[in-house]
Amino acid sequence: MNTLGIYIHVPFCVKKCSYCDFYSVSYEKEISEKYVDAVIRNLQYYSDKKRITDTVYFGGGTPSLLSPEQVKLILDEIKNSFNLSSDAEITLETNPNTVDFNKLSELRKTGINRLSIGVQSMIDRELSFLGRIHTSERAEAVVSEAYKAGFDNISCDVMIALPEQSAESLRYTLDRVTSMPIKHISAYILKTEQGTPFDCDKIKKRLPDDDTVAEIYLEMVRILESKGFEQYEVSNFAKKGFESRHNCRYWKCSDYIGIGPSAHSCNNGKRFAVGRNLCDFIESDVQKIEITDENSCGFEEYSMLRLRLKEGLDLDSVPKHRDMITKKIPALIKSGYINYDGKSVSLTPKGFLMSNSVIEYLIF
């Protein structure tokens, strides 16, 4: 069925993390109220009751800086303007230092039913290096508070390949995180994004080399799967049935509408993006967009996204390219990069490490 997802980009942060290149500005209450008004105007503009909306995702930035009342206003408008499914997955990204038990309880009452908590590490010196404003103790406490507040679908973000990180220190973080009442883990390799404070030789020289990154990544996969978190995408692991339904929309080329400065959309065969300017977003009756792809999800894009998923690419879905792909399969199997069952091609953990190169070889 042709369903729809909604992404809300909340562009506020208490402090910008040194590694982050997502669009955000300092939080101000008055500006946040104008922002919420603009979000509501845009939800009304994109109103679509013909398709069932089954995922909503508040990303950022730091969406948990919004008050529960502001979150409720946005969700109420989504219910008014869209055909929101009764079992929709509704996620809010959360910084541990921006919520407490009372706020989490109020957020649960608004309809948020999934939290994505930015833990990143359970080692305080690593958190300090990353510029995070919370401690490992606070991260652990907020997961417990969220569970007590009624959230039984909690995800934690973890970062790997940090300076001086070893397999042992990674295991320490993963052991602590997986002992919490969570269902999902997103684990990202630290990269120095252009234009961020980490984009400098001083930081780059401290990061582990490629061989160490590979060792850490493969150890992470082994640890998480041994604890019941199955890898279903390059960077994502979940207990069975708790895969992120919204993020899977991206990898399966399903439609979603993005609201807010820097938000991206894929809808009705086109991709479009909003400019990275909060003032423009607030002052415009309707957010200004730029079409980035007039014909989205062609063979290359569809195949590339599907191969990010552990289930891989069903070759019956790309019949015109099947022969071209199957000729390249034996060499990749021999190298240990892919699995092939005669119908679908999927990447192994080793293949995920080299995903860009493996995917490029397969489909270009």
Second form
Amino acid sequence: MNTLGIYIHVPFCVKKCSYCDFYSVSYEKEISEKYVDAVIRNLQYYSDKKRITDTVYFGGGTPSLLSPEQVKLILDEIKNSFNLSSDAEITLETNPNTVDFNKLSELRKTGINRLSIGVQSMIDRELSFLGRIHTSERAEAVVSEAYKAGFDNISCDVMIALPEQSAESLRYTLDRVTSMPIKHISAYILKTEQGTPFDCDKIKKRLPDDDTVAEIYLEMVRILESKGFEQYEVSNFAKKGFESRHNCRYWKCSDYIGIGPSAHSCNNGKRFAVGRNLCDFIESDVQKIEITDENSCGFEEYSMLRLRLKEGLDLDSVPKHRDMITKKIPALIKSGYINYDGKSVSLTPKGFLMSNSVIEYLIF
Amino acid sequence: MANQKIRNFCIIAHIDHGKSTLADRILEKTETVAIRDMEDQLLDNMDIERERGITIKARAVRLKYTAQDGEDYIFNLIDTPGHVDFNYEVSRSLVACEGAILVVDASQGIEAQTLANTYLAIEHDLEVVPVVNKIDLPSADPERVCSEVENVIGIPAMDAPKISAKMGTNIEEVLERIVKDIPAPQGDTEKPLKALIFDSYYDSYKGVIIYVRIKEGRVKVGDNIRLMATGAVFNVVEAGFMDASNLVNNGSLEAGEVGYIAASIKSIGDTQVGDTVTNNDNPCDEALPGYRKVNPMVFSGIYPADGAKYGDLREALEKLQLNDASLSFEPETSVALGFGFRCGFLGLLHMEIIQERLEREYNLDLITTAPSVIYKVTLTSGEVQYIDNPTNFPDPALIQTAEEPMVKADILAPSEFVGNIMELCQDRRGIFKDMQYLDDTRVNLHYELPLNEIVYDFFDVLKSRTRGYASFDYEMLGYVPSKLVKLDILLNGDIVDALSFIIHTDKAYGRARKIAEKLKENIPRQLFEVPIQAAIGGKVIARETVKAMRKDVLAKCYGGDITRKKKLLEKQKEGKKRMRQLGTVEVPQEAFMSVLKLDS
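Mind pulling up the form predicted together with the partner chain next to the form predicted on its own we just looked at?
Next comes the full complex, and the chain you just saw is listed first.
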């Protein structure tokens, strides 16, 4: 029997970061209460007790802006409407400036057992460039508070390929991040998204070129692996056994239901998305969705997602395309883009860096 | 006896010296066109002609002029193509005339093409009437130009009409000269029909329309005519002349006249320019002299950028050929470019015009290979091969001698550029013959040049090295033995057939390096490293590498939103169609084009 994951999009932020294009609006307590009501209505609507729900993920925005009471209301409803397993992974994305030890303790009590903390960098100059509201000192403190509050599964977000970033400054950030009591790191290459303040020549000129980014990325993989954080996806690293179970759903074509404005779902063979509009979400009985894919997880999509994972694509799972893929393997091995053990094709760090082209070459 | 009131003439002029403007003024003065109907430069009726200010196809117009002596005269103005590529067509047009008006720009003087065409006219015993145009320009120096005409061409010119076609100044004087100086046609109307074809075009209602000059006899509707070179026989449906915009069918034509014949002719291939038309039932003894079949000189592969447009390309070429018998094409395939055609052209301009018409009038996106000339190769077996496609160049071990076509070139330019021109010609393996001062400031340089050295970009480079002042003309000289090799370009170890070309040994290395560099610039970095090699036989003489791309990744796939990733996949699929996939190498169209435009 398939299991299920639930994603809750919490669209509030204190301040929008300059690079971010996820949907969020300014936080107001009154609106957040209406929002929580709407989430609960939707949880009831999507109620599914047949399948086991084993991951819950509060993403944003800034989910840590919700009060522990609000988080508890939502989690209680999930327990009501879904068959939530006792060892479910329940993650809350957290901004270091929105929590303290007390709030973290309260959150822990609601059932949240994993935190994803937006550290981004341990260099204040880089943090202010990114438009973050916290300092490196605060980031370090919040991790230790979280640990003390009972979180033993903490993840940190880090950003690489920042302006003037050097091997030394990258190493400095990674050294400090990995010396904290954390189990997981998501490390993203900064990308200037359309429509964000970073989408301008002035910023783009300051960013390292692709060859430099490649060096930085490979150096990061080396450093993290040497610290015991194994790469398991293009941008994700974890101590053994601490891979994000929820995020792995995305890459394994497992089902998840997304609730909240801009949330995406993949459920029962269909992909659908909710509009990027908080008012609509609050005012609708049930969130309005748009089907983005009537037949999800076909060969191309499945392979493309699978190949983001270090474990790669098991060719037994795509028997019709096995011959086509096998023919292309030698050239990719020769260039150091993939590994092949006779069963699965998996990308190397060099291959991850070129994953768009490698995947295109493999599956078309 | 032919009508003594007829004057058959053409206008010789360099591009932009005012041929079409003068023609328009003559039409206007003879009231062939009501002034309100005048469209600027009426005789040129193709878009490209107008834009480039050149005349591609000859046309003939009949005009009526009442001279100062009170008599009415019939003028047949035969418009000739001005460019060397159409040299043969020019010569046939000239044979249809008794005289030529030589238009020379009052500030620029004689240019290479003018010279070549004037000599051609003199060779055909035409009466040349010099006219100095653009006297309204501040820089005009008519006296200097007149003495240049006398010195260089050797015809009296001091009393040449000095006109401004643009302003309409002194046009009357030109018309009077036509009456007085140009002889009336000769010919016996009672003899068997003998007529010269000097042009033809395809009309979708009437079939091929042939333009003729009747030399002897007469032709009328209902006659059976025979085209002597091709032997084809047709029944005349219409015979008449052209006014400024229409065919006027007046039922017959006779010796001395210029006009058209329509005879339900389906294929323009039957109506070769230069052929003689006679009466099938009462033929003349022998054809007019000088007929030859026009052979293409320059060849190039033309491919649709989108392989699916192959059928459209063939249709377009067929349509163009209806009006242009000198265009030849045969299907060819290229590993690199897929299905296309090897096309033969009279010369470079002809090639450019065809390519441009295909793109503009038929909306086709084309990839063309480097132009090639015809090489003559004698094999060790004694067999002689003519090679117009580099891909077919035989293995060097089998070649006894290889020969390439040479041309005799005239380059006219201000003397300050002589050094630059000599350097260029030297670089293009030119053999200097002599140099002649036209006046104190202008020279005519005579060179012998291999045709394959001028088919790429010679004219462009000549223009840029002389700040646009040089003019250039050439005629074929014949074949000479040469040290020729085939240069192949390899991408990732595989020969790209569309990029192969034949070149002189001494120039192979330099060209190879340049091409490799150009390709490196124009092939984007991609998944795999792309070695670029240039090789003769198996020997690599130049090498470059397009390094593999390092980063091409969507780092985030967050919150389960994979729409962006899917969009990217779709885009990649789409982009793949526009690239030429050669093995594992993706080559954009620009890369092929860039190789054709090597700057010197």
